[in-house]
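First comes one chain, alone, set out as structure tokens in the form predicted on its own.
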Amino acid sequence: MLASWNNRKALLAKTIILTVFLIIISIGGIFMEEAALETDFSRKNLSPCFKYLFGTDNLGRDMFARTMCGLSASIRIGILASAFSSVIALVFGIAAALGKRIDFIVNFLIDLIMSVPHILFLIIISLCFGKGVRGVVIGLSLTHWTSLARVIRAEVVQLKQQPYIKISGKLGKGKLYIAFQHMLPHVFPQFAAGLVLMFPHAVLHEASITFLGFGLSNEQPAIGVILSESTKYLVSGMWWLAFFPGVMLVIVVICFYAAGNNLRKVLNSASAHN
């Protein structure tokens, strides 16, 4: 038991490490964006220093404060879309409870729009409403729900079969109250992990789209424009314009990754002990 306690709260440890880490690259390229955008020629194309970390690009611009501003959007554009989607995902998977028409629609619905590719989708969606930060978040949020109710409505269906659902069922219950009452703190930590091990793939998708030119605008520093941007720049040896900005991508998007792992080893008590 105490090794048990000791390991959640390791785990603990570690998910609000990442978590202030995220939340200081959030924050803080909120604070960058003045920066980002200064453009001044007499210090363009200079290699990474102790001055520019990052370097800088054709127009002079720190690509420090660039990629920072545009890893705080990404962050945010990701938080945001996986708020929706997740509670999304949470009203269809329990909707299976309320009966098996509904479950027979949300499993339809599922399988829909698991079908069609992903990122075709996406990008069709985020052009029907303006691309831009909307088109995006509403492209992210209505794609993204499918995978995370899928497990919700498993654990829905199963439930449904204990004896202290049925016997509620028995007494009167609605299946309304059931859901909300019985299903819905069961599903939680399932809920709770999925949220988060959902920012990875909306940031993720926000870079592509943007960087194939379907999502944020160009006027914008986002991460997608700055590899897009970078792309015309490698063939003169500008390495740093798509390095630093790329890897510093792949590290956001593995600390939340981490971070929604250790918070389900946490919520999941069995998973815990492991």
Given for the second form:
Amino acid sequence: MLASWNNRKALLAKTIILTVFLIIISIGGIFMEEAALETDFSRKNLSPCFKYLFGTDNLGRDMFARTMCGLSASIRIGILASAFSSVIALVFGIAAALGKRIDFIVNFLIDLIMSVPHILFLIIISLCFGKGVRGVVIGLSLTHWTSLARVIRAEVVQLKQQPYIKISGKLGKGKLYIAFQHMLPHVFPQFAAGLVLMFPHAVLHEASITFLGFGLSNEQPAIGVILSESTKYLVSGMWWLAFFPGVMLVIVVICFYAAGNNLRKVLNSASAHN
Amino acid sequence: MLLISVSLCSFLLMNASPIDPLSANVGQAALGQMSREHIEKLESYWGSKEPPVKRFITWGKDFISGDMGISLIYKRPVSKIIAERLKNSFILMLTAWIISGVIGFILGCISGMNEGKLIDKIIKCYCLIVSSAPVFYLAMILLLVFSVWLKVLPIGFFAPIGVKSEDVTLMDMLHHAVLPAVTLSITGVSSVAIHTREKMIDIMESDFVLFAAARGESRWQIFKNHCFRNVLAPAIMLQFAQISEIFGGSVIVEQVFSYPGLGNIAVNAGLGSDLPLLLAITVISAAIVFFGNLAADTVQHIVDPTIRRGGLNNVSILE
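Structure of the form predicted together with the partner chain, please, following the form predicted on its own?
And the full complex, kicking off with our chain again.
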């Protein structure tokens, strides 16, 4: 059956499988929250076995449940943050292409954000808005829109030179009408792929900032928290505390990358059949 | 211009933060016990009642003349702490930056020259995994393997534990910088390698490479004569643009290895709400990134003759 599929269908199928996998993790994690918080000292410091796939930590918490729960939190925060920041990117990107003065301001903002390492920016923003989910989401949204905004701006600048856009303008259509009716459909594939490809960065930065102690609070089973706790036990040889959660995080991030790249190929009809 | 706005921006953000300079300096408990007059005196001393713009201007003047304020958690002038830590971080970042650039470039070239072959797939896979793994996780894995299991490299810090700072030799310092530097290099490799690879594939498909192959040049000759310079320019641009990434990575890596660098105190400053220190670090990191970009333009001029001769329209082709 697979042989009769063309590349486009296969890509679409892959993307759907990846998406379903990610959705299962993010929803499954919510249901595992209770198991993740349950402590049981009769089973502490177990190395991985069949019952506890990823082992247990020094409070006897099931690392598998904690990992799933943390991943799901990370994914949800990532989705929220990338949604916000891609909207910022879309608005700024299109706005930049329409007026010279706005273009100057937007470019300046992009340079401003790019010139400070993201981590430092996140630290400052989390100081400003407080730690926890809110600070992290605001921080991630404010820092991650820059590259997507650049892509969209370049696209729109190119579109502006197209004859049909110019004709539309000459026919008396307003700037907003042109932006929504003519430009948005063209920009959309770039936008969607950019949105999905923003997840990995957002998720990684979320984990890093939480790891450093500026993100989610300690009680929450977040990936960053799990990993920063496990650094203390690395030296005593409890490798499973760090190894499995990290591997799961890497797998999730790779899934996002793959899904984003596939989506780009599917939406970009010219390259879908290669 | 950009630097001023960076500092203004971070200044405003910190200004908006709920941290009260008075309670951060004196401590909440002490503040409660003080008399009203005393508090007012302190307020005028720290200037917390003055408008933010005025405070920013005073801070800016002091900053330019070298007085960056006094760190709240270390109780020492910020400029001294930064000078000290910057040296440590600088060694780390510079080595990582050079190693990752060179290795990334080589890997990218190999992979691009052999597109679709096994070695290309291995390199691509490696880059994907490395760019998907958080820096601190890589650092932890390396720590686990080399320090805990193999016991060949130290767990962290800048020098051996229990040795006086005067007795620390250069070898000790290098020995302790190996793991952090390696971690930073590994993560830096992937983006340079991927971009170089794509550039290389483009060039391998070009007419002049086809012609060179038709003339009977060997693969090495093709690479040396036709590809090297073309690939080098964008790679160098990218490498300079990566300074900010390396800086961000160093913040995390230094934290994992308890390496006393700039990133380490940045985290401490953030956790201890030490605003003067954090502000100074932000401005300095922005300055480093800024000079990196400046250097990129300069190097670009040297490497790429088309730009040197004023043919700026070639830039669009390179990008």
